[in-house]
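The data below hold one chain only, encoded as structure tokens and taken in the form predicted on its own.
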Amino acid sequence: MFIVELSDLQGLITALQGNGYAVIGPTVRDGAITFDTLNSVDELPRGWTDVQEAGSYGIRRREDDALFAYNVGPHSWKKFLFPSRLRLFAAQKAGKGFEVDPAPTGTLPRYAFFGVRSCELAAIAIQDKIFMDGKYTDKHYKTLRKSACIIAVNCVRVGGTCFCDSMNTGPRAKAGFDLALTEVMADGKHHFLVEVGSPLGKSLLQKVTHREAQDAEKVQVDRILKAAEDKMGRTLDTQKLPRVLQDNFEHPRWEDIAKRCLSCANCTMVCPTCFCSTVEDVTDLTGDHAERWRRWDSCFTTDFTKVAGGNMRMSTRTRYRQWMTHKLSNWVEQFGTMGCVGCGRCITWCPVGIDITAEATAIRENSMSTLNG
């Protein structure tokens, strides 16, 4: 492990740009910490933090100049790897037929994601399984993902809706990164402990002023991350949870949730692993030009399950049940892991503050009391 001083961190951004990457990272905009192109360390959310609870998000000033003293915002890296709108192809009339122009893949940007949290690393790994590792691959996703560089940042504080520890996805990054940083502010010092995760990360670090980390500095980081782990905002008991949900398909709690749920789809839009989409065909007024677009969709919309024979999920109860059981149960059968990484976004950005951890707990507790007589 190595130490990079705050004054030398700009060198990492410069090195990334020198390698041809478009550096994307957190910045303060429109009352939130969101992702955008970075050219300077000064664009990071220096001195800002977020405050999150069920149905509530805000940012406020800190008393120090920490760069990464926040958790996650409304956007995830899905926004770049699996964009909300993607042109699949265009067709232009030519004589009696059409000439097809496929979506370009060779000219896509090379992204360097700067500031990826451990829960988000887990989310990217889940989408890798879906879009790259199975029988069918998404060429657009694969091209972007294969060329991406990931600079992770460990969480030294946790938010009110975080439960990554329950999902074994944080707060410390364990794999899937090129470099992982831990911000340390203590005893008048402000530096970053850096862990190398790949040959690319090693080559980048060589271009940045750094030194070997001392044993005491490594122990200090371990202590900081353990303290963050112990202050987790939420917990979720995942023991046998897939079976619990399957055995309670008609649980009365689903109706209770439905009375509160607005079916607004916020939870699926902010979720870093949700990947439901639909396809739209559009033409110009002459009919000479046509395009096919993929855009994000949600299992909470009534049209999503509309088929020739009707609609299989007309009620809010069945739509919420589908979403939650898919995340915490069926996903395990499909992909070998849960579809939830404990980032807490679905709790924070639910307008009525529905808490997936509380709902799963309520179903489990009622189920267990019934089984135990």
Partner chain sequence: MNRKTQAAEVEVLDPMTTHPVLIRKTIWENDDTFTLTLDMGDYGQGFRFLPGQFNMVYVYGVGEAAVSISSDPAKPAVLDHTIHRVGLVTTALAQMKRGDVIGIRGPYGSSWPIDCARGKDVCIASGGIGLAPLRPIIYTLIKRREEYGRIIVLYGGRSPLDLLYRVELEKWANDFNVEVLVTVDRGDSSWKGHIGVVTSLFQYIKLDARETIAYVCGPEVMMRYTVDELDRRGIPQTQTYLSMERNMKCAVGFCGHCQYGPTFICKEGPVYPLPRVRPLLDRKEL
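Let's see the other form, the form predicted together with the partner chain, since the form predicted on its own is already up.
The following holds one chain only.
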């Protein structure tokens, strides 16, 4: 492990850019911490933090100059790897038929994600399973993913809706990064403890001024991260949870949730693992040119399960049940892991503050099955 001083951090961004990466990192925009192109350390949300609770989000000024003293915002990295809109192909009229042009326009960027939280590493690993590890490969995703560089940042504080500890996905990044930083501000010092996660990370670090970390500095970080772990905003008991939800398919709680849920789909949009999409077909006015686009979809939309002659899920009750049961139960059978990483976004960004951890607990505590968790 190594130490990089605050004053040398710019060197990392410069090194990434020198390697041809489009660096993306957190920045303050529209009253939230979002992701955008990052050219300079100065563009990071220095001295900002966020306050998150069920149904509410805000950013506040801090009394120090911390660069990463906030948690996840409304954006997740999926917007880069799995863009919300993507052209699948274009077609040109040709005689009575048409010709298909499958090549995407332009070229795909090589992203360096700067400031990826541990829960988000887990979310990326989950989307990898969906788009790259099955029988079929989403080559757009795979191209972006394989060429991306990941600079993780450990959470030295946790937010009001965080529960990564319960999902075993944080707050400390364990794998899946090229470099992982922990911001340390104490005793007049402001530096970053750096862990190397890959040969790429190692070569990047070579281009940045750094030194070996002393044992005391490592221990200090362990202590900071342990303290964060103990302050989780939420907890979710995952013990036998997949089974509990299957056994409570007709639990009255679903109806209770449906009375509050607006079916707005916010939870699925902010979720870093939600992967549902739909397609749109468009033509120009002459009809000579047609395109097929993929865009994010949500299991909360009314059309989602429409079939000839009906709709398989007709109510908010059954749509919410699908979403939550998928996340916390069916996902395990499908992909060998839960579809929730405990980032808390769905709780924060739900306009009526529905809390997945509270709902799961309510169902477990009043389980209709003999099994009691």
